[in-house]
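A lone chain, given as structure tokens: the form predicted alone.
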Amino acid sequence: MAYLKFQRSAIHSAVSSSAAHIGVGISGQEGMQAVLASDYSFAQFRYLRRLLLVHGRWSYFRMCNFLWYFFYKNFAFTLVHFWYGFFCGFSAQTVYDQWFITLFNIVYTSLPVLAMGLFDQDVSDQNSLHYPSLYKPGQQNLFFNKRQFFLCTLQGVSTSSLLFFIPYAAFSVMVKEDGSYISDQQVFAVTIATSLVIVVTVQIGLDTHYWTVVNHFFVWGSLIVYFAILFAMQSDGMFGIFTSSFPFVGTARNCLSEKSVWLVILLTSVVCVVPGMAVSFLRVELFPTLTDKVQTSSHRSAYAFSHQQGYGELITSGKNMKMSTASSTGSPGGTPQSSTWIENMLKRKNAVSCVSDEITGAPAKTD
């Protein structure tokens, strides 16, 4: 093991070594002294197979997910004030409230990537283990490298800048429904806060591939903390309570009560997340990876399985099955036509099941 550590530079797992970067213990009748300096144990060597292909291939998948993430965020966030300089005379004033500053990555956009982090699957266990080639993009460290993170990094310029320019743009040529104009720098900063968390928390929600309750709770919940948050820090009370820490006095109210700048927010929204989702369509498209194929063939074999023949025939047919069944066991020479009919039916169902076997290209179940 210390030979491979020294040839190669890759992550190596052994069992009962303390020389490879992840140990496995299996605990049995030599006793627990490998299992307790073992990063992982299990009982039987058998487990191994899940522990790598399904477990450990999942764990890979869902930190560089986490990362990609949480870079792509942190730059459309940080990069807004890059382009404000520019406006600012490089005055080093910030374009967001104070408390949106230190709220964003603490509460606005904390639990949805964790969440993700947590219970994101890009293919069930089961395709896991039926296609060990899944594995190697982790081998290959395909999920994140320093191609990623250039895109990663290019994605999160081009937000900040859409963030910024669309609604400096839009201010300047709107007015209000009474005819004044909204050159106020408060409800700017409030218009890209905004934009700014409904799109990273629409971006985490189309990066997510496996669902769960605790994902709806974290993503629409975050957006609600938000907004209540928003609210509640610029209001009369906070302000009246403590005047010097909250000088956004009902910028939220008089901001998000005018239907233009709703509109403005729609359309920021829009424009940063749509050439994402192209872009991510087209890549599936022309140049699919092994996981987009196995996904496809997976939604493709559901399809097909529910729409195999059911017991229709047998209700629209008319035909009572105990009658049918008495009548053939009372008389002695009788034959079971009822049951040689539910064969045939059940012959048929078996022939659609192995053509969804095909689609998939699982082995076909024999009884």
Contents of the next structure:
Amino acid sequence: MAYLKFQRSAIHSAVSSSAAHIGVGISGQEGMQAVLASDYSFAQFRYLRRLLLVHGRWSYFRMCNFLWYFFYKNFAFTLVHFWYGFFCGFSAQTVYDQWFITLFNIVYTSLPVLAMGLFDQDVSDQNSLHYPSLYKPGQQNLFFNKRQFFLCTLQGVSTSSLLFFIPYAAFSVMVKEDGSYISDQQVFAVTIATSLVIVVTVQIGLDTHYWTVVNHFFVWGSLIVYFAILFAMQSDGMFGIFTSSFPFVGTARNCLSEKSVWLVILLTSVVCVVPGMAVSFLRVELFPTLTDKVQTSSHRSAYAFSHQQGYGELITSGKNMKMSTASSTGSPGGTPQSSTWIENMLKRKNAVSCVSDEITGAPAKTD
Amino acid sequence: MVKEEKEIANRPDNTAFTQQRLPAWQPMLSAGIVIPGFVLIGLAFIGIGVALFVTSRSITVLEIDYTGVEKDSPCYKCSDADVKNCVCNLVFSIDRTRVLLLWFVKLFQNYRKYAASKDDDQLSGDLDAFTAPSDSCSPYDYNSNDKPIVPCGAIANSMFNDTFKLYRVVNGAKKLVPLDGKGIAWWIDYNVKYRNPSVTPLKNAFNNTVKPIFWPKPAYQLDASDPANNGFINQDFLVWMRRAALPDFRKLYRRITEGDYAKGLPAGNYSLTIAYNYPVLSFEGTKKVVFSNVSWMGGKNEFLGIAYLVVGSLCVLMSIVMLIVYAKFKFPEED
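In place of the form predicted alone, the structure of the form predicted in complex with its partner chain is requested.
Below is the whole assembly, all chains and molecules, this chain first.
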């Protein structure tokens, strides 16, 4: 969320949050004008805390993840044709079956990311309330900005190049086990399409932090539906009814029964997915953000955290947290414990820009 | 009291689904999972890579270019476009048994307009399409006299028509090696996708049509020796129609598995007589003849073996790097 505006007044209270672009009104003793002018309303001012810190934050996090993944999978899907252009005389010959192109975004890859957009939680709601600093990336536009978009594009382009060039190199000299031809357009298409669906499904699986029943159903279901539709459309029956519309008859059966084709698919999938895993593991170890630390700690036992006051300053002074040697500017160490969490947030908004610097802080007063 | 009732009426559902409280599995890619996972993947890939590499090494491929570009090539005389029905002779020796004879051509079968230039209805035996070929075949749908071409389209028109005869040279005498041309195309092509019109004799179905411009003989005369190998289900035609994905490709011509050569071609001297009909020099293509073996992973494919070895080693290396990083950053925290 880029900013949070609110007015405190005895007569009405209205808050607008610009990420979700909703207006919220709080109904009060003095009247209902704010309620009438807003998208959502509730009765007590304290409800605002949960709305912003939990749901607003989750909404921002989910939206950014969704955007990132959507751009990534479409770059990976489409740019294969860019690479293929160099090898087909730039004639715009498609790599994939026409039906696959139609169904990719609608059927094979739409539901897992939808489930992630609805249910994903990077930290639980209690932790979101206990550590209001987690709200900061939203205010500072950290989860999806030009840099993130560039990285997402880069990953999409490199995935597409691996998706094309590994099968290209393998199919240049491949024949079937009985010697007959296998490097034809249709087998090439099915191999790359299968690798693509597996890669993007594994990627959404790695990006989903909170696997509800719905997520499981959509992710595994999408993979199963892909193979079901693949074999159904390339069956003799469909070819018999609509001859010109299903020229890929028999391809899936012939190529997915060859060991060498599965070896190509396995190699492509692993090479596309594994570097991302290594990079994100190293990033969490070397440059952990507050979200990473909260996630790691909540997976350990709960004794590490005191719930006495429930504000973020407490975590910054705990012994179990690593004290960074980086200097902190404008840390809120000198201020007395604030009476309201809103004043704390305002102070932090004007404080250090780097989120991880939140961890450095003044020594505890209560310890 | 009124206010309370209004509140109850407007209260949203309090279910786990609507209140974002669904029970969930929250996997965490911790070091305990990622590092052993990388080691496992790395070792598995190295194992597969070794198996592929060793298998590929055991397969040998003999390739002989016969385009005839160089002056000292036996087929140089055939490379002249004006020479028709040229025959050239290659002499070579084989050191290990081989079972496959393939031809290799460098040409763009994946060009979009070329790829669309065929009529699937004609090729599945629909007689209506014989008299009215579809527009996608143009300009290879009607000849200059407005007669429909069957099979229409650029793909069929450009069918590869070099033929090969293989002789084994034993004590100076040439002995013909029998080549097996059955089943070189996909079963699905021969039995389902391409069908001859159900007219006997097949010749009658082609009345009032003409053969493709480039072909020496019409479709119903593609194989004089085997009546089941004519029309659209001719094996060589099917092999050609299975369009290649990449600009250079090798397709199966014959298998060498008959009679004395049930185990393939033994080592020795051989002579290959080529009826050089297919002109590739006008677009700077090349032609080669290839003798190869097969294995469980297909033909010789060094790329897969090497790629698996490289990826496996990189995974193991990454796991070591991650272990060092993890150990270095974890243990100072816990003192």
